[in-house]
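Quick heads-up: it's one chain on its own, the form predicted alone, in structure tokens.
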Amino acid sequence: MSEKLGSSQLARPGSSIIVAIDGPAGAGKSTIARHLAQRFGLLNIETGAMYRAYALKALRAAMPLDESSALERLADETTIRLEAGESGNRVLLDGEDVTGLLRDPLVTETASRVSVFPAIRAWMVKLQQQLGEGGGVVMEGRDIGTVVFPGAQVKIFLDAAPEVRGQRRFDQLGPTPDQLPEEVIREMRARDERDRNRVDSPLRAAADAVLLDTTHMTLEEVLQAAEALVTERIDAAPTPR
């Protein structure tokens, strides 16, 4: 793969901490990300939206999702950008807002899929880097902690029952009529079962991450949880002279 492997960007605040939020699917990681980035000032960068976008492009390529190269050859041509805006980020693939098209079942299946492939990563993880690199940011994603900002002052693991997120992704989409709850729950799980044991950054909890399993937690909870990891660790950071 080429040097430039497509670009994104995103405005940057003043504040130089850098939040990482992992977890697997329907834990609530976008949910408490943008609440701490609104709570804290600073910006929301959702790398799963990221991986969206480029699923979306591939499919409406009808690129083969098995191989790589291919895969490679579509990135080079990629540019996925996200604006900033009060009710969250618009997503957009190649200069058009694809926001609203990114939690289509078959784009989020999609977007497992082709983030299996190390070399999607890598182009994936190099422009989350350049997006966080001045601090400011709560990034979500899998490898945040562990492969894109080990770094990160804050480190959170969202995790909870698969038959719990199953239930809470099957609420946020809504009822369709060829869709029912278990079947977002066993797509879930095979989702987990990739995510978990793929060769290239698999999904696991950073050592030094706070696991927050909010599988009988409310909204409430979880979210007072995690603003009072950041802002301890606001608290604890050198006051500057």
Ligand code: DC
Contents of the next structure:
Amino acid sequence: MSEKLGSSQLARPGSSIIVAIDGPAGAGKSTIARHLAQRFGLLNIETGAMYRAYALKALRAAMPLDESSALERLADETTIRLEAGESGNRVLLDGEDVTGLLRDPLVTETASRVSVFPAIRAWMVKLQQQLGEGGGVVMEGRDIGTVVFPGAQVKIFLDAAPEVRGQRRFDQLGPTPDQLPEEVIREMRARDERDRNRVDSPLRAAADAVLLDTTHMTLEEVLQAAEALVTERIDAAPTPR
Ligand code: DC
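Complement to the form predicted alone: the form predicted in complex with 2'-deoxycytidine-5'-monophosphate (DC):
Every component of the complex follows; first up is the chain already shown.
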């Protein structure tokens, strides 16, 4: 697809390891990825934010969300870049910093819907492989260990019961949430369903991923388990892919 994939403005750290973190919404991927990135000096790449940025563009262009060829043409005119910012990465959509707009519920829903299209996935996967090709990254998403970097040295699949994930998401909405916990859980289940059942690269654990079910784990326990996995394998030499 488009050559206008954009390039990363992210600094490239020392270690060449690739850590893949996959799992459904609300499983704690972002928190764990951020922690591992800090602890081991890795670059943190949130692939969901890239799908969200494209979804925002599709919404702004009032694209029909069921027409693959129109969405593909829009992707051809789209550049998504990640830049290291003070408090995490900034996402640039055609040069505009859209980081603050990506958590909107409509964008969330639309990201899940546009991500079922193989052409959109192929474009995103290529960009993600470019961003991670030098290694030294922790990349989180749905298909990192299965499709984007099947040779990643560390693969973690995070999961938790839907009620627990929904409650965690609800708690993140702040003191005056504009949704009820039941609504958050319902939307999350719908998104899970779509992510797990799409034909192209559905959400699933890679055969060699370590499954961490965090339903009954504290954040501290999850962080420790993830850290131990990376520590164990960080010296494994071969460059992935
Ligand atoms: O991780 P997230 O909630 O920010 O992801 C938003 C949507 O993007 C999610 O519903 C599915 C899609 N996605 C995907 O299909 N593949 C990825 N690697 C990351 C996200």
